[in-house]
Every structure is written in structure tokens, then in C-alpha cells.
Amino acid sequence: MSGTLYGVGLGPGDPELMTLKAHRLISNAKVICYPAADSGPSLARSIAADIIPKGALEISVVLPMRESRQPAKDVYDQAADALSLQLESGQDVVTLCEGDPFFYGSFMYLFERLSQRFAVEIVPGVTSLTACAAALNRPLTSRMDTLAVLPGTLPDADLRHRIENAQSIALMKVGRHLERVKTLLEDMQLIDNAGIVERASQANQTVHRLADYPHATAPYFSMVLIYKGDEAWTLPRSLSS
């Protein structure tokens, strides 16, 4: 009998936002795999290091931080092809994906290539969605309120549309575009709803309003949340951590 491939979300990076049922297979795992940018370490395993077993294969999917899909499509296959491996011999594999599988994961593009030919199952995990509005301390959305959740990447004219037509927006991606995402909100008089939080939940983690955010670029792991709703959620004036 064939193994069975577990998609295992550890939330955003605290560790104790780990589920029960994420640190048990984590812990029992025998293989376990894991992403890793190619221009540094993993922080999915960071996030799991310390319930790791001692003599758990470890197989790691380093994967190129380009905006062409080509490379990194190249490394999910060579992975699966690995993954596969194990699973056919009857083991098990345990993936680690920060956040959420299914929310902008690494895993689901494993899923993908695996699913049909092996059982998987879904561990879900606390979404850095979720845990930017706990840092930032404002409610995501309410009652009839919309989410919107957008790329930075958006063309101006597709981020203003559909910011128009939403109550809640979430911005993930905005790194190098947060000048121009920015000068957008600033334009829409929006700039006032909107706090960016950095690294939610790590270590490392700021928070700040957006009008007052320092750098004109944001990390990988950043969020904007802008707040346009009926209720009075406001941020206060000075908000910084």
C-alpha cells in the first residue's frame, strides 16, 4: 500500500500557533518535507525545528524567488518525483507549509502533481491573513462587509477597481510595489484605514499604520489591511511595534 502525503499548515510563525494535530504528525513523522527560497533558509522547518524527530529524512524543496513560473514549475516536478518515491514504498510523507496549505501555500502545487495518484490529506493552519489583523488589533470584516484579497502585483487599474467594490482588503505580494501601492491609497484617501504588518506573529514581527511605514519596500512576508466598512474600526494615530 501506497503512503499518505500530509499537507501540514504551522501557521505564520509562532510556533505555539501550531495545531495539536500538526505537532503529532510532525513529531511521529518519518519523512518530512519542507520549502525553502533558494536565498536562504526554511522557515517552514524554522517553525517546526524544535519537534522534528532526530533521523527523519528530510527533503528540502528549494525553490527559485523569480516571478517567471518556469523554474520553480521545474523544481515541484523533480519534488514529486521524490515524494513519489516514498509514498510508493508505503511511507508516509509530512510537508510543512507556512500559513495555510490552500492559501497561497507551496504545498498545493505538490498537491497537484501527487493527488491523483496518492491519498493526501489537508492539516489546515492559521493564516497570516488572520494573524495580521490580530497584530494589527482591527477586525477584518463584518456582517454584509466583502474581503477582497489582491496581489500588490495588480495593474493601478485592477487594484482600484476592486478595492472600490470591497468593504475589507487584504494586500499581500506588495514588497517592491509598496511605493505605488502606497500613492493608489493615498490618492483613493484610503491611506488613513491602512496598517502594514511585517513577519506576523514572529519574532521579528512590526506593526505599523501604512502612512507612517519607514521603507519604500516591504519583506516577503508582509500584509496592508485597509478597512472600509460601516463600523468604526479605526487604527489609532500612532501605531508602530
Given for the second form:
Protein chains: 2
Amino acid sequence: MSGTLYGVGLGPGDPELMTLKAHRLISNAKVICYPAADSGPSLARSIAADIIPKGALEISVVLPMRESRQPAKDVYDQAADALSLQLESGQDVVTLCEGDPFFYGSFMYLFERLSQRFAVEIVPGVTSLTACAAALNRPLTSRMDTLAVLPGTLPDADLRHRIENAQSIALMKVGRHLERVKTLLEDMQLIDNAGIVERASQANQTVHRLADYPHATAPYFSMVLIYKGDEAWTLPRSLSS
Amino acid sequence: MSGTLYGVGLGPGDPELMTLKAHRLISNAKVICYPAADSGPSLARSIAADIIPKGALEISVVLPMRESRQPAKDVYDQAADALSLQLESGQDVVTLCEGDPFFYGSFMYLFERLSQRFAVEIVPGVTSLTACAAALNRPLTSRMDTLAVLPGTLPDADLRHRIENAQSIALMKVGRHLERVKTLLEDMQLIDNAGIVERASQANQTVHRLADYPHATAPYFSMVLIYKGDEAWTLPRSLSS
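Give me the form predicted in complex with another copy of the chain now, not the form predicted alone.
The complete assembly is shown below, putting the previous chain first.
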């Protein structure tokens, strides 16, 4: 009998936003896999650090933070080979995933390499989407609202059309596109309906009205939420970190 | 000092998909509030039943399951008054919310009545969106995908346009619109890219390819996911409950 590959959502960063199921699986794991950037420690590992059993085998998938996809492809091929050996030997593998494994997660690169050969079980997690809504203290969607989750990298005309056509909008991967997004939202008279959250639920979380955000670019773990909806509440004037 | 109103996400139904923070707050609560339908027991209460402290005051918001909004408005007004008395007396109130409080949740009706006067803290939860993706065992979104979350009640032309323009689509509140949605997806040649999950993560969860779903309507707790994305995987042929 081969082992099972678990894709375990850790939630957005606060270890207390891990699910009980994630906590149980990690606490009992013999083999644990997680992504890490070559520029520093693994955020995924840090969220679970307190409960990773001493003596567990840890397989770190160290990703080069570069534009090209080829190095990442090689890294995932190697990681998939290492996990295959464990799974073939009957060992379960718990893969730690920031947020939710299937919501913009890197787990899919292991999933697409291994799911045809091994049993996979996904443990869903709290996403940054609702963690950001919680941080902004404003309902994201209700009743018959439409929600659009969009990369901030889309061209202006496309972004404008999609923002016009949804009641609530989440912009991911804003990063270097922040000033362009702000200009667009000012032009659409939606700038006062937008908030930005950096590192939702983490110890260094910040929360701003987008109009008051003091930086020209946004960090990797950040999201812009734009609210319209029936009530057309604007964000509280007093909002700050 | 007034108490704090906690909006606590319980996750999609499996009690083990509750977060550690939700577990802690509920286990220590003195006053607990939850929604219930007048037609049966409270799903929210049932998810947390094992950890609700004996002797906690329970305030049940019993909603008439009817089309008109007025009875619900009166019920929320009364509930907000009851919670105000507790909060004014310095008592914290833990409100149980299926899924996530700010993701299509009824908590917003208490939030809009109480958040101007009392401190509110939201504990985000696992949504049915990612629980359904986990049940279908297929990544929902990756990289630069756009995601549209839509009510199945939208008119055909609108639904078609929005489905055409997103890589991944979640249809909520399909219910009596199921046959219409199926016909539309057949016409769009997307029927083989759609799955339907009833009661994700609950004991009576079912999972089907939409083409094989044996019912003409879908229950309240169900969702259709439509996948396109780069890889254009179709759902496994063998998929069943």
C-alpha cells in the first residue's frame, strides 16, 4: 500500500488560524514537505513550527525567486521524485501550504506530478481572501453579490471592465502595479471603496485605506479589496494599521 | 467597558475544519449566538456542539425560511437588541457563522446593526469555496488565473459572459436553476469541466461530475465549480460520491 499525499492548508499566517485537522495531521507527521524561497526561511514552516514533531523528516522545496519557470520546474521534478520514494514505501507525506492548497497555491505543482499515481487528500485552509476581509472589518460578499478575484497584472482596460462588473473585487499580486491600480481606481471613483492589507493575520499585518497607503509598491503577501455591494459602505476614515 | 462581538467562522461543516482560534473562543464563551432556520436545528450550532460550554447563554436567531425580507429584518432587529444588552453589560458575545462570517454570511445583518457601537472581531473560517475544490480534488486557481464567484440566479446571457471571461468559476445558489445552468454549460461545451458538491466536508457530502448529477435541483448547501485554466484538466471520469 502506497502512502497518501496530504496537501494541508495552514491558513494565512496566524498559527491559530490553522484548522484542527491541519494541527492533527502535522502533529503526527513522519514526513513533512514545504516550500521555501532561496532568499530566506520558509513561511509555511514557520506557521507550523511549534507543532512539527522532533525527528520528522523534512523535505524543503527551495524555489529560486526568479522570473524564469525552468529552474522551478526542475525543483518540483526533484521534489516529486523524493516524495514518490516516500509514498511508494507506504509513508504518508504532509505537505504544508500557505492559505489553502488549491487557492493560488504552489501545491498544484506537486499535485500535477503525483496525483495520477498516489492518493491525495486536501485539507482546505483559511485563505488570505477572507483573512483580508476580516482585517478590513467589512463584509466581503452577501446575498446575490458577484465576486471577482483578479491578478493586478491585468491590463488597464481588462481590469476596468472586470471591476465595473462585480460587486466585490479582490486584487492579488498587485506588487509593482500598485500605482497603476490606484490611478485606475481614482479614475473610476472607487478609490474610497478600496482597502489594502499586507500580510493578513501575521504579526506584522498592516491595514490601510488604499488612498492612504504610504508605499509605491506592495509586498508579495498583500491584497487590495474593493467593495461596492448594496449598502455601498465606504471604509472607515480612521482605518490604519 | 463594553464587550466585544466576535464573528467566528466555523468552516464548511466538518468540525475538524474549525480553526484553533474558533475552538478557543467557543470553548471559553459565556454568551453564544447562532442562526437557525425555523424548519429545523441550527447547522452552525451542530458544528460546534461538542465544545459549547455547559451553562453558556445561547441566543438563537431563528429565521423564517420565506421569500419576504421583512420577517428576517424584525428577527435581526430583535437579536441585535438582545446582543446589545449583553455587550453593554461588558459581556463578550461569540457568534457562530457557517463558513466565513464575511463570505456570503448572515453575520453581516448583525454586523451592520452593531458595528458602529461595539468592537467587532472577525475570525475568518474555511469557506465552502475551497472545501468544494478539495472535495473535487482539483486545483481551483493558480498563478494569474481569474476567479468569478457568481450566483446561479443570474440571467443566461450575463452568466455566459461571466463564465467565458474567467478561468475558474464558482456558482453558488444554483438550487432551482440547476437544469438551466446545465443546459447553458452544455451549450458552451463546458459541461465536462464542471463538478458539483453537495454539503462539502459534511458527513453526507456528495461529489459528482455535473453531467452525471442525478437530480433536477440542488440543495441549499451545494456549489458548482467550473475549471478551465492552463492545463484544461477535465474532472476524473470515475468521480462519484
